[in-house]
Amino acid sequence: MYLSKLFIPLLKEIPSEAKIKSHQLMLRTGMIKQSSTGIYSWLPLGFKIMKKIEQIVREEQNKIGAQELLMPTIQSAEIWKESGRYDDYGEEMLRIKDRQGKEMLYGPTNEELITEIFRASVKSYKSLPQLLYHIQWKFRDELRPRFGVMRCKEFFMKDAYSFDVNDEEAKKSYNKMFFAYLNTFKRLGLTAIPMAADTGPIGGDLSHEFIILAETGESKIYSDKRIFDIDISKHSSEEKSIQDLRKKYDEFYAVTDDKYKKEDFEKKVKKENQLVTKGIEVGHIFYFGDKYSKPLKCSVDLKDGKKVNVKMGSYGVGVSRLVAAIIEAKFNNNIMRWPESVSPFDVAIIPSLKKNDKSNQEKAEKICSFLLKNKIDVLLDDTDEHLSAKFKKFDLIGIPYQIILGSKSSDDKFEFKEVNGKTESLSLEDIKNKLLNNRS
């Protein structure tokens, strides 16, 4: 891809309405454009990053046996009235009527709809357990949308739901999702800590928020620093291994402000290990038993012929929010470096171009062609800006690697730079191998 052909409306100045790093950067690099208050269009650069995050989320869900489906954005009000949440949910729910006067709503979440789908389809305990998920747009009419896509009205989210025959089996599904979330965030280059949290309007008695540390986070957290030393790579997806991992996390105090009790914190955590800071919620999991299956009459037949309401859990990841969360974690001193797993391009080629000398441009195009043939995604800067201006621009765009064609390059060796890291003189073959190895 040539930079001159990429639809990327860069801004020179920081927009006045943008107060946090992610909002500023996403507007400046043309990742998003505000459509109306709290609602954004996703432009090619931002959309490409979001779709890569979506795919990683999908892969980790599939690994634990979750099955993907797709539910509509518009739902009937009837099933929400059955569950008792239609009037309770509040003004965040956008209520509408179709031309026949039927009450509808733009889904803020999907517990009711997935339960209705399940109860119409599954009748026997033999079909359990089930893990179902979808990745879909949601709408919540936030009173004060702010911070760009971090807290907006329309957002892209992964919702998963578990259905089990009893509490014991349901906790196994909960643990599977707990493990999948840790692996998901690790692949995104984030250290996310599971913290005991309030269940809020979803309900239930067991819940964890997955928090990454960030000064701009809305959640205040209280934690034992030693929790960051837990190595999830030593654990597998086997139930016993996941249980051991859960126990390790449960050994350390880690809660959001709605669960915080000063006396517990000071009693359980030595002063030198106490961490009080802010964080961003990137995922939330709930176990709520029969909160929805009971009023919605979602039951299965047991072996002895008795009926039992299925036990359910709900598991959310804000896919669009994760774009902003990664920026908050990685953007520093006006330099962004996307993790290789979600970077919009694998490498940028930045040639120094002179008016009457096309040698660097020709060399850049040959390098680009070679890398593309090896399935390496390349962005070639073919603009006539000065090299220093190009560097500043790519510091913001955040592609993790750069091939620089300037005074330090030769016929067979090129300047290969890791953004915010070291610079080497490498052959094209070495550059190709390095990029392919880093991707894996």
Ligand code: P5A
Given for the second form:
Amino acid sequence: MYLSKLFIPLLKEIPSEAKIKSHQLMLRTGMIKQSSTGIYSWLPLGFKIMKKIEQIVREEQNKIGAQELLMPTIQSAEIWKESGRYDDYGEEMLRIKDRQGKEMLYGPTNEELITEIFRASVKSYKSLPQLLYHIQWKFRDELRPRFGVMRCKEFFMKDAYSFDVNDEEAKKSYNKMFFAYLNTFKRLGLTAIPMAADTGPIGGDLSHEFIILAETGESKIYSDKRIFDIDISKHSSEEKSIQDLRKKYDEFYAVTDDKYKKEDFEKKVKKENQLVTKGIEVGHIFYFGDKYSKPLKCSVDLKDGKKVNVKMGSYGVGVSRLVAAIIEAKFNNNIMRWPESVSPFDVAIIPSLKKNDKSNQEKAEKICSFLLKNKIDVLLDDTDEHLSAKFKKFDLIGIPYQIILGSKSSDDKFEFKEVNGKTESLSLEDIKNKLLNNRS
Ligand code: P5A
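Other form of same protein, the form predicted together with the named molecule, not the form predicted on its own:
Time for the whole complex; same chain goes first.
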């Protein structure tokens, strides 16, 4: 892709309405554009990154056996009346009427709708357990939308739902999802810590928020520092291994504001291990038993002929929020570096282009087609700006690797720079291998 062809409206100034660095960067690099308060269009650069995040979230859901479906954004009010949440949800819910006057709403979440789908088709315990998910836009008429896509009205969420025959089995599903979340955030280059949290309008008595540390985060957290040292790579997806991992996390105190109790914190965590800071909630999982299955009459027949309400949990990841959260974690000293897994391009080619000398341009084209042939996604800066201006631009775009065609590159060795890392002189073959190895 040529930079001159990419629809990427870069801004020179920091937009004054943006208070935190992720919002500033997203506007400056034309990742998003506000269309009205708390509602954004996703432009090509931002959309490409969000799609990569979505795909990683999807792969980790599939790995634990969850099945993808797609529910609509618009729901009927009826099922919400059945569950009793229609009135409880209050003004955050966007209520609409169709031309027949039928009450509808733009889904803020899907517990009711998935329960309705499930009760219509599953009748026997033999079909359980089930894990279903979708990745779909949600709407919440937030009282104070702010920080760009971090807290907005329309956002992209992965929401999964588990169905089990009893509490014990349901906790296994919960733990599986707990495991999938840790792996998902790790692949996104983030350290997200599960923290015991309040359940709010979703309900239930067991819940964890997955939090990444950031000064600009809206969640206040209290934790034992040592929880950050848990190594999830030592755990496999075997039931026993997942259970052990869950136990490890449970050993350490880690809670959000609403679960915090001073006496507990001081008793359970030695002073030198206490960490009180702020974080961004990138995921939230809940176990609520029969909170929805009971009023919505979603039951299955057991072996002995008795009926039981299915036990349910729900599990959310803020896919669009993650774009901003990654920036908060990775944008430092005015330089962005996207993790390889979600970077909009694998590598940038930045040639110094002179009017009367086409050699760098030809070199850049050759390198570009060689890398593309090897399935490496390249962005070639074909503008005639000075190299220093190009570097400034790329500091914001955040592609983690650059091939710089200037005084330090020859005909067969090229200046290869790892953003925030070392610079080497490499052959094209070495560059290719390095980039392909990073991917695996
Ligand atoms: C779990 C899945 C739920 O809605 N029902 C289905 C449950 N949980 S939640 O915590 O309310 O939301 C899940 C994740 O969505 C992101 N999120 C938001 N992102 C941007 N703007 C918002 N206004 C917003 N609200 C929630 C968060 O990442 C949250 O963890």
